[in-house]
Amino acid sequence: MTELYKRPDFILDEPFTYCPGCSHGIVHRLLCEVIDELGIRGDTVGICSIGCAVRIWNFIELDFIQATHGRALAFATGAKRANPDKCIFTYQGDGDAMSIGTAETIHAIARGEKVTVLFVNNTYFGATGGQLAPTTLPGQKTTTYPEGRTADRIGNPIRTCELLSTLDSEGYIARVALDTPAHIRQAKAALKKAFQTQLSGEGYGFVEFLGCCPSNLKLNSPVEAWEWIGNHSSKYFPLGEFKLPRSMQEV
């Protein structure tokens, strides 16, 4: 019989405690499997804040720093230049990084600090009980404003890959989708060329996942979640690569 797939082996035995159809878990093997791919994994280390996206730690045999709220890329930023030769990158959701967390990613990003980012836009304070955050959508009920957000009295959602593709700091930013086996193909390759921008020294990497909260959606089922992905959320934020390194720009 012939091997066509392998489950990372630092991805750790542990009970699944995200609830189902959360889109965290894809991300947490994207990771591992370009992690693996690139042979980094002794020199690798993680950053995450308050939120889901905590948990990652209890998943992946790694070496992580938590950060407070809001502050990974602060973190991310000592730990890469006291360490200049670990991949540091930081795992973070929208409420922690575009909410509480706004300027340290922006500046961090303007700065060009050479670390990577991963940020997953499921549009609510997940963790917290699917409250209003930067990135909800038009209309969208939140346990905050279960009427809806609406742009004259909340503003309009953040598109960050927008937004930060207007600094001149070097690096790459992707936005990708985690709804359908060829766009989570997409994601994983938009996460290498992340790492591998911080790798050959010539800036960020930033990829935005856009995933889905099932229990704050309030859906019949995960899989109806992960259809709201590309029903609602991607068309509001539209998918691609926003920013490119030189070497990956072509001549």
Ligand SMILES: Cc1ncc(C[n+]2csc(CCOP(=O)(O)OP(=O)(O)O)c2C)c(N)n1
The other form holds:
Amino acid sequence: MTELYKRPDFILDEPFTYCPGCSHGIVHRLLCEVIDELGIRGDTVGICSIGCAVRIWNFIELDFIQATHGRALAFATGAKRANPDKCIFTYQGDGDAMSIGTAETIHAIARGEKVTVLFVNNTYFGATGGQLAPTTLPGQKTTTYPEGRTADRIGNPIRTCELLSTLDSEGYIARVALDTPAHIRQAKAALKKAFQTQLSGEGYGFVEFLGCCPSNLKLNSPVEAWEWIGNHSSKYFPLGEFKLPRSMQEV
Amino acid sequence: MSKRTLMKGTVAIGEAAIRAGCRNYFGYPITPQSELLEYMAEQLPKRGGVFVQSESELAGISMVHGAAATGQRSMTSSSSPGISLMQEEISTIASAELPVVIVNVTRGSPGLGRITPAQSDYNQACKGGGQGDYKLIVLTPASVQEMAELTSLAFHLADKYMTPAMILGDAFAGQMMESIDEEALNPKFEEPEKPWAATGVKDGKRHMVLTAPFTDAELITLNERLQAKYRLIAENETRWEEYRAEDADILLVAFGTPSRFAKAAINSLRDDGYRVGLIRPITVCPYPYQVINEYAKHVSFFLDIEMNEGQMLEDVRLAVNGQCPVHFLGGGGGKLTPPDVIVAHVKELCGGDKI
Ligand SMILES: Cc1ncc(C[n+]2csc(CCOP(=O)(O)OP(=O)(O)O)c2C)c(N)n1
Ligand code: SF4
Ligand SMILES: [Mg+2]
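Just the form predicted alone so far, so send over the form predicted together with the ligand.
Below is the entire complex, every chain and molecule, led by the chain shown above.
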């Protein structure tokens, strides 16, 4: 019998503290699978950031450096420049990478830092209880804009992949969704390319995962969370690959 | 005889840092210390190190944090407004218990201020400019030679105690050209092994450089551990210089550039028959409370001289503990108290009586 699926052995035997239907758990698993398949566990260092996944180190047995809120890509720059032969990734929420850490994100990508970014867009500041994020959808209710996001009060969401792909640096940029098994398989393939782009020395790998924060959306089940991604989030944030490194471009 | 060389203060810091094994420098330009940034930009890549001009001081100190967490000697430098921006990260580095060196070539403040020399970041450096109960090791050079010596010492102490160390200089010391003993540029200590470095899981063992404890109890334990470490640092690493202090009846207290003015004033006052001496704190954190407390038993008064509105004054008073009067001379925003001003002030305080 062939084993098609198993829990990566360096996901620690700790219960996830995420809400049911939360996307962070799925991204954790994909991360472990990709690192396992690439055989780079002994050379990989994760930079964990502030947000609901702040304790990712408690679930995944890798080396970790904990960053301040928004600064993960500056940490990654320091760690990678000091150790060009190591594999460095950041794990960041949308608030972390595109609100308080926008400058660090744009500049690290503009410099073409050879690191991998796992950017989990759940359209909320999840950890602090559902405030507006730079990615909150038009009309979406948050604790700070309870009537829903309107452009006249706080502007429209930032499409991060589109923004970053205008920069002239070498790398891989993709947006994937975590709503269906097919999409999750695509997400894993994208994440693998994002690591391969770093490992080949070509550039950065940036993957935006469209996830969901069912607790703050006040959804009733994980199924509703997955449906919400397909019906709302991926309508505003189109899926796809926005930039490929030279080695992945068709000739 | 050892060789002497003419050097600028900021360059002496850079050269001493590289010789001490500093592999990574990240920073953002700001006067009056951009020469240090430029020196590192020119030298580090040639000598096997890393230089990145960061997009901000927030990013610069965070890059330092990331590089230091992989076990390599790393530093940044800036001047007052830039150092203010770094405060959250500095507190975080202290709580992560990482060795890092930060240089502040202080300028006149508050606000943007001007690039006049000043010492008005004393409180920020010594009393915890960022959140929480943490301390830095703060070293205050008074000459170009000391800029070099204290830089290697800062790397050594940071590693020894796993804590951030700061060189707190002023624009005078930073910009001045002075002849120094070349030997001062060389480190006096070996860099220790860093088995805690986060560079990947090895032999089934992982490494974590974390700042946020997992439980409430662990945060209390972290605080207790930090405080015990700071007590040990105070016991072992408090440094100061005494100048003509032994038989003095009046003691001046000054660090950095004002201590040089004070020495000149002391020589002139001594010629006039005043028994004046100087205590010059070299570490202002930990502070030499004890030596000042001892002298306070014998002297008539202390005169604290600073290029700020009297930030160290509180520490001098704490040390003296009411045993004799403590006076203040100085001011912020770039105000200077040259030797003749000190001489006149001491004479006035003595009411014309030689003692
Ligand atoms: C300097 C600073 N400001 C604010 C906070 C509070 N804070 C913690 S997490 C967070 C938002 C996180 O949102 P996101 O990055 O989207 O992560 P999520 O929880 O949604 O996964 C905020 C504002 C902080 N820790 N530090
Ligand atoms: S609050 Fe939202 S992001 Fe945080 S764990 Fe719950 S569902 Fe996930
Ligand atoms: Mg979020």
